[in-house]
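In structure tokens, one chain follows: the form predicted alone.
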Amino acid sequence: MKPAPFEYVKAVSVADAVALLTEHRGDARLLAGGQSLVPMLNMRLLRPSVVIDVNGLADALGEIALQGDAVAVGALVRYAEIERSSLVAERVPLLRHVVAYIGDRQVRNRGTVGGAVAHADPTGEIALVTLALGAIMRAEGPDGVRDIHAEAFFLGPYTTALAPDEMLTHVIFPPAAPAFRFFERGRKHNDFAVLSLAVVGRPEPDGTWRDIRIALGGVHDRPVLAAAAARALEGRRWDDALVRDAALLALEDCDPPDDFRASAEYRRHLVPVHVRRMLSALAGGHE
């Protein structure tokens, strides 16, 4: 199929792109990578009036880099950005590692980080990665600059807290915890995911763990995190019998759908056992 007719506009900046966002309002649509939105529109599950190609503000949403503490990922940095990129791989060695498994080298070189977030699937692995880091979405609409925490940003099934008027400029990851396990099961090579989990922790000398995050994707209508479940491992040694309770409790976050990737039973056995290796995986340093 082809698309529904649009209007095609470059936008020459960010404050241009709000303001063609605010004329069109809740009827454009933003056009980077293209890897998600070409498809849904050519399958006509998106039929804007306006397409708005931001592309070329590269120079204002392409750049990765360090803001105090934290690193500000542009929300035009390519998937291929973030794997050559050194400062990624120091400071967030999680989101680089993830990269690797979105989707093939032409893939990567196209798609973009901001695109993957404000496009919200529920199973994507950059929307999972900003949950399990806590990392914050910074909007600017033509009320000014806002910042939105993961935990908020992510509403449902491709849905998150932007207003129509707002577009996504920054993906800020703070500084987080440094050990970490990440772990994506599907049907075949390249497909979504029916499960996917991100850990993170910091071990501490006497052997306790602090800072836990496990964030689950394709077991909700958006990506969650399993708060029950960190709770219980928080501040605390693990043993093979709390590492197997707090799995169990990863059930308490998620309500997993069923489609004909899988049924919602097997996504709910799925959960515990992963969960169980991940964290088994994070506190023997193996994978």
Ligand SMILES: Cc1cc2nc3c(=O)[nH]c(=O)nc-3n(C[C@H](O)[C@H](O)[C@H](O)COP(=O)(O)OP(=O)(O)OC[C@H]3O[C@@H](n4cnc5c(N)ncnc54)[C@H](O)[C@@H]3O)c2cc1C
Second form
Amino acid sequence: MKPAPFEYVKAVSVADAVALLTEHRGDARLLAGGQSLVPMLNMRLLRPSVVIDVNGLADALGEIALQGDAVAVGALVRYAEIERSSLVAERVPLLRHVVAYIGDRQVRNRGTVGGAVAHADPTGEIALVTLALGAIMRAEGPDGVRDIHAEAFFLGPYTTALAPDEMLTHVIFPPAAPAFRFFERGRKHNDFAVLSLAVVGRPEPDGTWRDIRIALGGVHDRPVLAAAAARALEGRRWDDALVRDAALLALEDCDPPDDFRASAEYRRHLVPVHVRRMLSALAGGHE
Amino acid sequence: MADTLPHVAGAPVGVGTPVTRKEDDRLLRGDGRFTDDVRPADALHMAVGRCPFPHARIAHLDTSAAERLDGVRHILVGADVVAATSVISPLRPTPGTPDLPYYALAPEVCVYEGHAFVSVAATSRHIAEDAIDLVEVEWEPLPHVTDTLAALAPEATVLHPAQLDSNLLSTNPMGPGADAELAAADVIVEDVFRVNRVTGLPMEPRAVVAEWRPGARRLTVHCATQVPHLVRMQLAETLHLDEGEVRVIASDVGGGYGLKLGAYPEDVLACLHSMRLVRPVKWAEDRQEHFRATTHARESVHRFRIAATQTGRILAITDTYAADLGGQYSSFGPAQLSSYTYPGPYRVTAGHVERQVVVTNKTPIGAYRGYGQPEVNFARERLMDRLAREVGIDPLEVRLMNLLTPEELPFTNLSGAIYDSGDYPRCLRMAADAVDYSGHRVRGTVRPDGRRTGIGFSSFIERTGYPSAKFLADRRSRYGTHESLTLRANRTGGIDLFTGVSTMGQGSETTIAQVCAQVHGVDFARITVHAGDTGASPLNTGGFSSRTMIAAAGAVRIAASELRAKTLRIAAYRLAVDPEDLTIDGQVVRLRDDPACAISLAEVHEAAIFGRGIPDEEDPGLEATAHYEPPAAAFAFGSAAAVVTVDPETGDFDVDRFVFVHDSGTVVNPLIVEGQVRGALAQGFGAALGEELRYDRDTGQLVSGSMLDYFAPTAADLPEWELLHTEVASPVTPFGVRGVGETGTIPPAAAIANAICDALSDMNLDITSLPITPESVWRAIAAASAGEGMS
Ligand SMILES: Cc1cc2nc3c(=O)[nH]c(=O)nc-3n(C[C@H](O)[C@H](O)[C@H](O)COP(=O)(O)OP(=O)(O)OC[C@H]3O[C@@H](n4cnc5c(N)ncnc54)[C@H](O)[C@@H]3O)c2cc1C
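Let's compare: the form predicted alone is above, so bring in the form predicted in complex with this ligand.
Full complex below, order starting with the chain above.
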């Protein structure tokens, strides 16, 4: 388990990283926390000819900052920094909540938000949260900066809308509905999810719910929004029957995979059960 | 054991003292010396090329591009190995098996994914792996079979056609039979139980450093093994060397569990490269290859049956099982203890067992903690609950009714195994009381939140040690049952203790020294243990089969008594007193009645070592070597109770409580016993609830061969075990000890399965395969409801 030979370059700026990506178009990889890239190199599943280390760019990309009423998280922010950030705790509590489900302490000390999103594991917790909260991915390429909505960002397993010469610089979380519930089931503690699920919404004084988003992980080739289920619940008062029917609609937006962790059949069974339970928990204000 | 008081520094240490391990200091300081820590300055590094197919012929192999790579020093292919070596001989073949051609590299046909076919020695591991990439192979894939039972079907491709005409390697029937009892039985419960393929996952994968000095004709092999002396024997045979030319050293070993029991192909390859290049050659297995190159375990299919009366009394037990071998023999081969322990702790006088060893296109199977006993325990204890249900008697009562009582021991079971002593029903009652079983029966299983809670039991015995050397010889096993030890006094007043048992976490440096301190009288702290070097230790057997303490306690007792007697004679001579009046007390020899009349051990030792100032009739020197073969195996025993809460909608379940009651005889060190029990329970839970080495039927690929997909539990996945024990001294072993290394692996699966079935007893579901996962429980619920609908 030693990597095939590659050239190592340390980027000195985002522009430098982008230039290097452009130069080696398609044959270079950015190295952030290395928690996904390094194992893939060691197993020789990836054989880039150049590895561009971006860990020196923490000054530019290692900050969590308020931008108007949105929270901008730099691509090099480590999971552990999310756990410790009071700004995240206050403004994006769901993001902070899910970090505890990722890997172990060592992984959380190294792994970065940008790496997690760019890696686009279909079970990744951060990717799930970007969907649930309607985050915006900011990328820089040879032609400048562009913003990509989370919904348009994840294209398939380990595949994103980033071009080979683009680098993700920030994940921006606009203000979102305040109430949320998160659930995850794996084969063992902090393993990749068999199913993960975030529900977000805003209870109105009249007893109805607004701005509902339901994001699912592990049950599709990428994290997905259960849009049909959310539509059924939007602007309504919830009762058991409505919640039950909406939960069933969650199956319309996912096509669960069959893998070693769980069969597609079992995942299909679990989706409406846990969507229903989380919606009830959200409505009832309990776990 | 929770009530164990810590040992006070300075107080005497002997049998029963909860002293912390001698090994801990160096391990906790990062000062252990594992094989990968052996770093000769001019070492070369080896990498191994492995077959990507489950079954394939090497049609063409070209290593020229690899040879040209800068830094590559030597490449071996199958033909080189066949020319230079003999096959690796198994240490414990199943009786009646023909020899399969077990070479270090596949000569022509690879029989499992990961089967080694080429090895490279180069200046770095990176370059060696690059070279493997450059080896050009033309594979001719052959039909494969990975399922154990499918391999027995007439249409299955035969994997070793030169030796076998089917994939059935051997059939071993045993037992008196049960025709009359089966005919007379009121009730017969039976099923097919599938036990998952798992592995022991030591923290340290395997490793070897081989160094050949042609002038000295010495091959020194550092190797992560449980059995340095047996590896030395195997390497000498395979490499056509005199045993005297081979020295094997296993200093610290990072976990063995049965996986490091004997020579492996890579050990032979590193030696071959070193002998050719006259340079040290190192190979450290990485985790990825560990999952394919180191033995797997347990996979078997048991057709198990219990016949009983309407009152729940067992009349007969039978088990016919297929044990998966994988593609090739390993040093230990498939587990053999299912055939000896299948009747368990019960009064069973009729029955039979038959083992069928089956060849499949998978990694070879070897020994693993439990060695056949967890497998039959799962089948039998599940069926005990089924029996209870059939006859309408509580499962606890059915067990108590059939458990052997203390008065019935010793008892010879259906396979001739002799259960020596103990109180089996008491352990079960302790487990039932601990979980308030009677209260549970009153409360019922339904909880307010819709989930269900159940309690399950699992009673067990464990054979620890071997019946005799003759028993092993009759089965063509290539080792004895004794342990051997050397004690050598040193001039600073301490004792050097030499043992061929390597240190792999089992604590034997500590426990053997405890016995030595007790028998001899020297301070425990002054005993320095030198473990695992064949150049220094007497020729012994090794650390496996829960046997070390049973045999080593006897050997150290003899050697320490001998050393003590001579020490007392020399001290008596120098003090001008009678040796009878003397005793050894820590660092001095003194008069029993007058501590002031004393002489230091250092002085006595020096006198003996220099041969000055000792009685004329005494030989100089102060050293003793002893060998001890225990007269019989000792049987550990106990019962476990699991309290499990199940979510019937999803199949999710939590083990709320797990009470483990066991007896390992006289406890030499309560801390070490507790550590062994907890470690084995962790592996028992892992195998029961998560771990599974699964092969894809169509592609023949191992789909869970990495830490990403092999669900070994972490501390966060395990419940808080409650440990209780009794301490019945075994009459057949020194000090009454029983082995303790493996028991924890045995009962978890059945106890948890029984608890789940109890929780959902109104659904009448069944669990017959492992691992038990939320999905498998959900499927069992679905199957039970479908059955309901049909009836
Ligand atoms: C033991 C273990 C357990 C884990 N458990 C979990 C888990 O439970 N949940 C989970 O979500 N993840 C888990 N992970 C994966 C972990 O979260 C990774 O850290 C993460 O997926 C990638 O982040 P990284 O910073 O380490 O990226 P790297 O490994 O450095 O890079 C990953 C990929 O993203 C690319 N990349 C990195 N940064 C950028 C950027 N700014 N712009 C464009 N491309 C970029 C790289 O080129 C590479 O292709 C686990 C990993 C390990 C080793």
